[in-house]
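Shown here is one chain on its own, the form predicted alone, set out as structure tokens.
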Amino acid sequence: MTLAAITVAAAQAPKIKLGFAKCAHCLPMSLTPGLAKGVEIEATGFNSGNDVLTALVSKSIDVAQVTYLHYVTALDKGFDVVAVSGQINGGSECISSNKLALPGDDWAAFKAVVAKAKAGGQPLKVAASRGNAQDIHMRGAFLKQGVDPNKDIQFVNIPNPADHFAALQREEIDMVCSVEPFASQIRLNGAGKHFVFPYDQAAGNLTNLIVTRSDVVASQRPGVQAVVGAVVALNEKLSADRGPWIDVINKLTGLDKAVATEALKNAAPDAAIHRSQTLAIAAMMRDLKYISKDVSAEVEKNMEYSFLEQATGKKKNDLGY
């Protein structure tokens, strides 16, 4: 190809705003500008998925890393959103402090050591980003675990991740549900222990979903196509090496590449978008009455496989419909 024909090419690329969030398994989205074909990506960090959501609604953005938490959220709300893939999931954590002497994955250790302080009249402190996927995590394995974190502990709302260490070496909190790079830099630095991987519930590990609106769908579809399609070969590259993703977490965050490399033991590549899980995370979510009413119509009604369709050559039964 000339120059010229380059220069037109170029030229006539759509171009696509892309928001994502400052967590290990969301940073790797800053690498897509590299593997879009066709489209010209400018991706943008934000400090959180909420910050993310309120881009894209506003639509200072056309296409956003968020979680299905907050797909769900933004749904409830009446807001104009349609999940076109997956992308990264995992990195909750739940860490315990070190004064409380917590064996790990002990339930029946920590039901012990709520039901005593509850009774004593100082609940258990328990932090977490308020509405983000570990919070959801926590609050749905609590629950199952017969710990209703509305009544049986004092829920402590810390926004931005990055302060959890702080929170919990000052012991101004018992235990955090954090996010990954940030739960890893807390256990290899010693300001809190392991407790649980808060999986079990009916939102699994399910955490990261690209998401869009029907006007950018309507109007600049090719653009989306590429994008879903930059994002399935990051996964592919991803999956295969881990380099890229260790050099941009260090890169993004600061934090050092041990606490990189440890993070991504608790992340997987996954585009897929889960229906069913999806739904369940839904019924958990207005249960815990972080939406106000039955969202299962919206949430089918705005998942929209064929692009992940193109991008893999596979049906959307094999993609998590």
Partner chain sequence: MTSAIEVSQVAPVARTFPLSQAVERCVVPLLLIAGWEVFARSGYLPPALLPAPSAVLHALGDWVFGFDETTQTYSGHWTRDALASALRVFGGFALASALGILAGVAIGWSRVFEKTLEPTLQMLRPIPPVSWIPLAIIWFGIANKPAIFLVFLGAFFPVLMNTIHGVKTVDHNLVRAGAMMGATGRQLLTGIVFPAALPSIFSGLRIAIGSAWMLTVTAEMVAVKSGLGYVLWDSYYFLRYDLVLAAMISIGLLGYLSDLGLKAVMARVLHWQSATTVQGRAG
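Now the other one: the form predicted in complex with its partner chain, given that the block above is the form predicted alone.
Coming up is the bare chain, nothing alongside it.
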């Protein structure tokens, strides 16, 4: 292709503004512009998923990487969001304080500690960032084990996960369900011990989702298709080699490569959109009064599998439907 032809092609390529949050699971989204074919992606990092979603619904960006919980919350508020691809799942870990001396993955020991603390009038203090994926994963896993997060423990809301480390180190909380790479940082620094990956519940390990708006789907279909293609290509690349992922975390956050490597042990590239688990998340969020109404119908209606089908060559039944 001649330089002139390349210039013309570039000028004709659709332009998509993409937003992503700055967490270990989200940062690979910054690599999508280099993997995109037939689209010019302008990728912008935001401080939180809420900022990304706000930018999307206010039409500042066209495509957003958020969590499944953001998707459900947005639908509850009547926002126009359409799920077009999954991204990366996992990233939740419950870490107990050293003082608790709780064996890893030992639910029986945990339940005994919870019961003893409750009986003594000092319920176990368990922290998470209210309303994020880790909060939901923790609540679901605890409930499945017969521990009611609203009655049997004292829930402590620490909104910024960067603050989890200090709270656990100061022993102001007994356990935290944190997100990567903060969870790995806590463990590697000896401030706490692994208790459990809280994925044994109806929501599974779902974390990130790629969403857009229906007007973008209508007006920039090729652009959205190219973004989903880039996400699928990115996921295949990351599944084969975690090197670029570690590098991007190291480059964009300044975190040590050892922490990034550790964090990625609890991450699973996954472009599928998981319908049944999303419905479970919506039901949990309603039970917890995080949302005000039943959004099951909207959750299903706003999942658009066609982009993913085209990008992967698979049918939607094989893509989480």
